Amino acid sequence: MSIDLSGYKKDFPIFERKVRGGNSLVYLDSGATSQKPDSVIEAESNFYRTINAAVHRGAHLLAEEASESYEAARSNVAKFIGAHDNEVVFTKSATESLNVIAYALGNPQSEVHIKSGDHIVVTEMEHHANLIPWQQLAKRTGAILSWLSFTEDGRIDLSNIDEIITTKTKLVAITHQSNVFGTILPIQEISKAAKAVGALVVLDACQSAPHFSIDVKELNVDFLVFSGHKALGPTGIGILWGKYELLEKLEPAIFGGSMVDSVTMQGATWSSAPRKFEAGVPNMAQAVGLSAAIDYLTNIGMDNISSHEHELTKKLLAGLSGISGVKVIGPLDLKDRGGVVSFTVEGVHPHDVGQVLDQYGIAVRTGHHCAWPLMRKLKLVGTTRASFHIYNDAHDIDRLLSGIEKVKSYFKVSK
């Protein structure tokens, strides 16, 4: 069912400006970072205007109000993903969240940790942020890294899952939705295979949490990360969710104030989760801004957002199929597919496609999308990628399709 969310675009002040040649902005790069509504901008700035103080420090009124707002933001995030408050850790980014998990699991002092000979499983679809930390963990510990591949149409290949996820597998780290293909992976099926051999599951939800409903219990994973800036929230704030009993078994990776119970000149003891993972003065205003973004998304309804993006994806796939020389990289149907569409234009480098589109006010992502192994397997230098959020509409798709025709005309390719 088509959901009209066009009225929400007015909440985003960036769309009031003109870009190249006086064009109105068509922003199709939400997979990289989303735009921010007024309510998020105001929430963050009002923190600075009215209650700016270091949280969990000081006995004065501002410190008390700042701490209350910060912890309220934590509760709001927990509710958003179906978790408990003490399972939500604030970080600076999803990348930091993944690295915190990787370093904790690589610490032999953690009650749960990766050892030499253990197997770590990823997929060939992973963003570098959910690949390199595990490569480094394997390098540090002597673990073995292996991976699930993908099919020609951009879906995960589970035909050999029993050969890849074995009794030696201790960790499976996977993306929820590919930032290149737009494919939504069958997380519960993969989690079931991992749990059957006692492996932990880490889920990269950067491309899913901002676009459709997430429930960590239903997904049956152990850790989940996402970034605020892709979810209409501020930059500089990320989420690390983990089952409380696991967080308590892990050693922290960053040390300093606020994360300790006691300190002597000889040593220190840590606070309970989540505090032991939040050393130093945290990103307080950004957490409050993220909470406002979650309120905004929740008010619209994640199912409505998902339906809206589904219709935009359907329209774009249909339009691209009618342009000669254009090839979609990823599923051509809408089954288990999100609002990310990558494509190539025959005879034109993706960067050139992006630059021409930019002259008409159309912002897309070009390149390898921090997924070099995937691109190498596809034998591509990169793709052009369009990705949606609530402020996009059918008119944006029409302008993109028209822009692609202008790219072809400019470079005189594929009549």
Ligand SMILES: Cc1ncc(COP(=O)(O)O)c(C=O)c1O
The other form holds:
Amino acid sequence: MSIDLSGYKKDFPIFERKVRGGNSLVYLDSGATSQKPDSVIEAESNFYRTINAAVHRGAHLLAEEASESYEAARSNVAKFIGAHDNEVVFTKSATESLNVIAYALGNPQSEVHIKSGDHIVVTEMEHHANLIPWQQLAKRTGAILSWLSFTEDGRIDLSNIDEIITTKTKLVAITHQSNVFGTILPIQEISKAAKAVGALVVLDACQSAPHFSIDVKELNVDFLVFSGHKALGPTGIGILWGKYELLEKLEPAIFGGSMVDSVTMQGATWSSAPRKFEAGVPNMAQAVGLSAAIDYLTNIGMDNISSHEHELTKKLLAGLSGISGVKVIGPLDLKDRGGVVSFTVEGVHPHDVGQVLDQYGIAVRTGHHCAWPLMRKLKLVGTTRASFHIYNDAHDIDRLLSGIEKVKSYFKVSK
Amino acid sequence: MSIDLSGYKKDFPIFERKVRGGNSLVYLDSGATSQKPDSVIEAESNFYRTINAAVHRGAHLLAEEASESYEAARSNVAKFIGAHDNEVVFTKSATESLNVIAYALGNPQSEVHIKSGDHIVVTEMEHHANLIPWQQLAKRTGAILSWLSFTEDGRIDLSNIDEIITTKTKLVAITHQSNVFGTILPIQEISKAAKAVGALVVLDACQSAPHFSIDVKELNVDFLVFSGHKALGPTGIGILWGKYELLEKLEPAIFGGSMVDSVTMQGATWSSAPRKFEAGVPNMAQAVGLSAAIDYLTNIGMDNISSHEHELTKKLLAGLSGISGVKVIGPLDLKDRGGVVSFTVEGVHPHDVGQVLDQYGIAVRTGHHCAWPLMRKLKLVGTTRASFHIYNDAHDIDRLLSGIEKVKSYFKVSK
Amino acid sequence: MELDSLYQEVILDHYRTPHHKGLTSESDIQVHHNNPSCGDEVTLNLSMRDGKIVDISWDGVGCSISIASASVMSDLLIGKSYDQANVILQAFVELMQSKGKSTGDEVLLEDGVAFAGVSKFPARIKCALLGWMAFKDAAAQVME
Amino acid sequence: MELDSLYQEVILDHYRTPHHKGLTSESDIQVHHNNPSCGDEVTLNLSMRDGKIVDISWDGVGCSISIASASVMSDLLIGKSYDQANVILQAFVELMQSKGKSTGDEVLLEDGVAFAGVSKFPARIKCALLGWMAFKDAAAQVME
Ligand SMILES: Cc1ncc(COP(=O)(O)O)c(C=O)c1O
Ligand SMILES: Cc1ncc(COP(=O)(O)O)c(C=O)c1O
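Switching conditions: you have the form predicted on its own, so give me the form predicted together with the ligand.
Everything in the complex follows now, all chains and molecules, and the chain you saw is the first one.
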């Protein structure tokens, strides 16, 4: 039963342009960054046009109005993920959010922190953003990084979870949905194992929060991050959610104005969360833009969005299975699978696949997708990846499928 | 000889609105954040409307065009400060820039780094953003923080510079222009003293780069930071400039995608500067918006802008000297002084001064201006601060001066 | 003028001659609170006996709103039981959050209702609450 | 079609049957370069004698452009003096930076001129330069 979201595409001005070869745009790279509806672009512009001022700092009307919009954006994000307002920190990106958590947990002044010999657990399918900060934290503190692996069809391998998540484990950092395989991970199962040994759980929701409904309490995690730009929002805005009592136990990671309780030349003390994690004049217009994106998403309904993407994924997987020489990298079935489909074309390097598709107006991502260890393990140099959002439709899938046939003929793939 | 910039105000849509009491807006809070011309707002919107894609990651046309715009923005910033393209790093704010430098210099893996017993020198008039990161760096490394003081009229006190900047000094972090006093510091003199002992110099150009022409080579510093939002640019974008050979010697501070040379589960290596300091999908639209702001500023001419602000400062200082009970906090003369004027009104708390001014449509900043140690030293709870940019004019000064008279009569100040 | 709804005469009077300002030497507890966004500070001494507020004295620097509010707060709470004080505190906090829609309970809040207008100026609510929050903190510590 | 200016027949031929691919056992130096944005890698062995390039062999994974370019590069540079090789390298780099405005010096670059179209595709320039940069690095190290 497919949902008709075709009416929404016209809200996205980018589809009015033509791309290479005079073609209309088939944008299948939302996994990297999403397109923006007019309402988001306008929300950001209107902030500048009507209420622009430094938040939390002035006694004047503009500052009041700017502060109010900024805090309303925070509440809106909180509602979107089932959290309390004061648990939502605005950063510039999911990458910053993860680094902030890693720095805070690496600071011995934090009431909760990682020590030498502690274990940090990740998975072998993490995006670099949810891997390198933990490698560095391990390096700084003397902690040990270990990881859960994945099965041949791109699902998390939990067969040895008891050996990986042990009483030494203090932190488990995992992705909600793989940005290569499209697999949705069984977070509750993993967080249950983590909680059983008293470990904290950090969830990378970059590929989930923009596509289906999530609730931090149900997920039973301690921290959650995502990026505004993948959720129809502006660039330059990220979310760091943490349980309030945990945020209160952590030292901040970025220091400056508007995050202090008191300052002398010798030292400083911090205000409460979330303020203490937001040093400096914040990315105010971007927070307000993200809030408009959340309004746009929730107005359509996250369940409708995920159904829509589910249908597209089904159609693409079926179509790809009919093309010889094409191999899907990730689950072939639709169970616990989001709208991200990676594949290879035998005999053609992904970069060349992408280039030919681009000639026909089809924008995909090619390469290792910032998941290099995953690629190494699969002995692949990279994949071609198609990923969806609400503006995609069945016609896009048809154009992609016929594009792949053109790739094969261009590179004279005999199979 | 005054410069007529009155034609530019109409480019700033915010002045079309009315504020408290139905008044037109007199915006005298550019030291906190500046207003934005249409061209900046449009540049950011147009990025989303026409070329939005993740930079440096896709083989498709949008990604190419987005990458090109983003790198062109980098070149534009480089030209603006007399630097090379690959020395300019985009961050979210000056605050982030300073923290990145502090983390990088605190990492023992960096070829150049701060060690236990090293001295870090700041001034007693720094903004918290150029103070707390160094306090924290000192705490992490065992280095010692010391500082240059200031004279009664708000100028830097260099009388004991030889005792403060010594062979133990490895880093000197100073502001170019005080955001409280408006004083412009003698950077070349200070950097000469720093260089003589082999110390690095970090310059906080938040209050200078948006207002007068600067050149990193002439200033003879090693790092320079500023925020886009104070320079007519968008929120959510900051600049970190560093000498290339120094950037190459530093470890990055924020880790994730697009900043690596190679990644395994065990560790990672970095690409060259500036890329290694820009982990994640960057604040692309904001970089492009900042570039438009720089075009706008350079089209008017930085020298014209500083002359204009000089005239306004002169008029305001003269006007304030004629009001009894009003005391300027900072130099009374115009030598080495920018368009930031702090003052107190005897018997009225700054917060109350600001509130009454707001009622007449005049937006000023009140409080400690994120320079709390400075206020403590002056035994002030805060000041009221007026700060300018190109959209201000003589009429704004008249309204401010008559507003101050109203403050006095409202609070029945007898003097 | 809109401003007059913020700066009621009662407030300006308390500001000019604040009550219970100046710390007395005896107290069960001393707390120090500040408002980091504007630098205002209050130090508060509290004496309680048998669950009753015997004395409040305070000192500090701040704007008219924060000084007047601390003055009104001490007037109101001295002599009250801990429970009564909490009821008054709660009523004052609610008034501050009312966005100009409440005029306040004059029986409970007395001079405190003069602060109703503050609730329309979000940046000033923290000023009005500074002294009250110091009291709340101090009393909670004594009752522990 | 625009695409044909990128994927010249010469390029596709070199891609299908690359020259000097497969590392020979003897070399003065071995370098490993990669293109972190797409994961392409090349390992290059270089042998030099008396300032002359005696042999280049290489192996790696990459797209058509990077494989073909490494193939053309080794064809062109084997047998040349270090100085000649640098002239050719420089000419190729300039061609890549020409944004489609140069057709390349056929005498110097031979099959290399087939890459002229790459300069119109900014994302592919790095692919075309991968093998060349590996050579540059290796030669500079030998000459040190
Ligand atoms: C002198 C000075 N330094 C640093 C900053 C911090 O800039 P931002 O808050 O944009 O990071 C400011 C402005 O708030 C400033 O005035
Ligand atoms: C799974 C995952 N995690 C983290 C990130 C990093 O997000 P950003 O680059 O917006 O910080 C991405 C996207 O690039 C991602 O797909």
